[in-house]
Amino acid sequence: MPAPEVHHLFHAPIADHSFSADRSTLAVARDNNVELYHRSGNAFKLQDELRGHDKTITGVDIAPRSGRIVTCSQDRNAYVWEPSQNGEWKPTLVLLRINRAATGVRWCPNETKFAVGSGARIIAVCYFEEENDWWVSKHIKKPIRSTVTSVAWHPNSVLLAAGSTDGHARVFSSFVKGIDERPEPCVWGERLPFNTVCGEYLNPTAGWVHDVAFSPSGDALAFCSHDSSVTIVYPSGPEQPPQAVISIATQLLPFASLLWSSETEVVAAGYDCGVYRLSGDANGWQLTGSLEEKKERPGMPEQREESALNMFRSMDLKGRSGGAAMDDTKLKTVHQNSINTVRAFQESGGQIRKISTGGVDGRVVVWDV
């Protein structure tokens, strides 16, 4: 497997990141601003900055076809940024009507709506109202009982999954009359008026749900929780108990983000600083390994004598043990701190071939799956 492509952009946390459809533009949420990087050769160079929020930005997403950028922040606002003829980005304020911080945002696949999770126990489903020439929102409230940590869209652009700190992952209908076409019946439901709860799944230990994701077909749901588990749900039909609910417990630190690379494989990353692969089907799932080879310290026997000499020299000169050659602050993983988001980077033939990860260490890394 080729080595991952590492872009160390700055020494600050990356809350969220998103690539344009042609992968030439990278939007990165850094503090109160979104920085836009443009690919120059093998590197990304800072090209522009989107300023408008006055608190930490928690989500950014680039619409693949239109190129519009949506951002949300702890200042309880969201903006849709559109490129103007003079090259500037023009922001439009979205009427979210929430009284707590926004926690994340995602465009739906057909780009007519986007969903914003919040600390107000509300999901704001936003769409453009032609008559008044502004972005308005409808609220999904019940039965959410705590902060919405993540949102994810079904391929039909009507169903919406959400994870929450009340330990539940839920699937809702976000059907907006006049905006959406009536969806085809599926395993999640047939008649889907707005705010219909199509599925509600509790984490076995009631741990926070960090992220949710639909499979490429939309017929399965995955979510990761703060008890270091990943749960896969296979629904059987409307108002029927699910065909299978499989929880995979791991010995790793919790995952913060996950993504389906195919119908039988999920890629997850988080506080363990590594990217891991899980695979299976309705009969069972398992953790199959890491995307990166753990780098063991090479030639340990040959180094022992030298490292002992370095240790005594270091104790003599600096008053501490550990030679200069041993850098115990550097992790063996590519990311040097926890990973916040996993995003699709390149798809072909209905499968994701490459993914990108953004972390607290200020790195964006592109991986072959």
Contents of the next structure:
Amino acid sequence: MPAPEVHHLFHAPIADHSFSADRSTLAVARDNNVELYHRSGNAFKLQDELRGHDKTITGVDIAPRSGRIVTCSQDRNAYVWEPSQNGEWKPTLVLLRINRAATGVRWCPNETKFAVGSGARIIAVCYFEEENDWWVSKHIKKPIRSTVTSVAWHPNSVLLAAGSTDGHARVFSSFVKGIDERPEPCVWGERLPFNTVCGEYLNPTAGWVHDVAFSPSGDALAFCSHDSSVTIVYPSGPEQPPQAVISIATQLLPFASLLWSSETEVVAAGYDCGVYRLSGDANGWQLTGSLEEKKERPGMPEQREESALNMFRSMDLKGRSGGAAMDDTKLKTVHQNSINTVRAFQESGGQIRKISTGGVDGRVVVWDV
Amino acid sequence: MADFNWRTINIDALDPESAYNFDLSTLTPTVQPTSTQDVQTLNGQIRQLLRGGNAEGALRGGLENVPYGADEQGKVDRICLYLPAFPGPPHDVDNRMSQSNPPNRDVALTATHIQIRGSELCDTLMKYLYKGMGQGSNTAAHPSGNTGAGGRNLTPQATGGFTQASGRNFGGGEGGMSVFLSWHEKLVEMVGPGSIVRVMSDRRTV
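Moving on from the form predicted alone, please list the structure of the form predicted in complex with the partner chain.
Expanding to the full complex; the earlier chain stays at the top.
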């Protein structure tokens, strides 16, 4: 498969990243600001910087159709940035009414609401109220027992999945009267007032849940947790036990983020600095491999003649007698530090063809799936 | 009223939302409460298997019936049972002799034993290893027993019938720790760092 496209933007961690709809703009969270990069040729150049937050930004999301950017940060605020005619971005403060840091934010698929997870054991679902010309938040509180680490939307824009450090992944209804259309009945439930819990799942070890995602059709839920496992849930109906809850314990370090690339495949990445694939269906899932090719390191030559001269020379110069094969200052994976977010980059025919990953090493890499 | 010092009120205790009133034990997953009695019975059965030389069966029995719900004493009993068992059938030799055990013998034993594992059992074995390694440092540092750790005292009385083997220092001596480490190495080769992460993050402790 073609080599991944690596963009080494800077030497600082990227907490979250997001591409615009045409993939020409990349918004990257860097400390207290969001940096906007514009694609020129094969590389991304810094174009703009969104300043406004006082503390580290933990979430960035660009709405595909309207182009609005929402950011949330540890200063307990969220801003919605609107693009204006002259290229300036106008921020609007959103009152989340939380008293702890916000941990992540995502726009819903129809872009009328966004959900912010926080350390205050609350999910704030925010929508725009026309009369007041203001973004208003509604809280989902029960039965969350600890920090919400991640939020993910169902394709119908009403159901919201949230992973939390109390070890549970839950599915809530965030139906807001006046903003949302009544959703079609689905496997998660029918009449769904705000804050209904449609499902609550945990895996046997109850480790922290790092990320949750709905399948493209919305009929299954995947979550990865800190005990190095990925759990897939197939619900059968409202108020009924699920059809299948499949937990895959991996031999790798935990995953921090995952994404469904099709109904039967999940792409996950995390503390191993690599991207991995899992595939299966309601009968069973397994880890099928890594997205990276098995080779020493990109660009390293194959076996080199190890002459005695070279060996002693490197012992003198570098203090080790190995030579090329023992150069262990770089990791064998493309990312040199753990990966924080995995996002969809390109989709065709109901399947995701390319994904983008952003990590603690300051790189954003686009992979072919 | 004037003699009541308002500044001593613990406002956090009165706030139902505060972290003070958040009972962390509600976050732990539910485990079957196992009485110490049941654990003792099972320990007895395992002891029989060990005496009969069936180390593999004994290990499997211990891995499949994990005393998650038992209280501390039950768990300590279980791990004390296993510590002499790890290098193989119990010998009636003391600490110094165990150090001179040919290392390949231990390793061969571990390799055979490890072949029969399933992933869940491997995680449990890893938990026992870490608990054993942890117990060693307790006895080494506080030979008189550490009241801060709940008064756990790994003296022979915990294992009853194993007076011969328990003449050895449980994992505190160099012989014990190297055995744990060799088992650990083999287990990690098999199941990878995922198993270690699972041990660290699992709220059900053994």
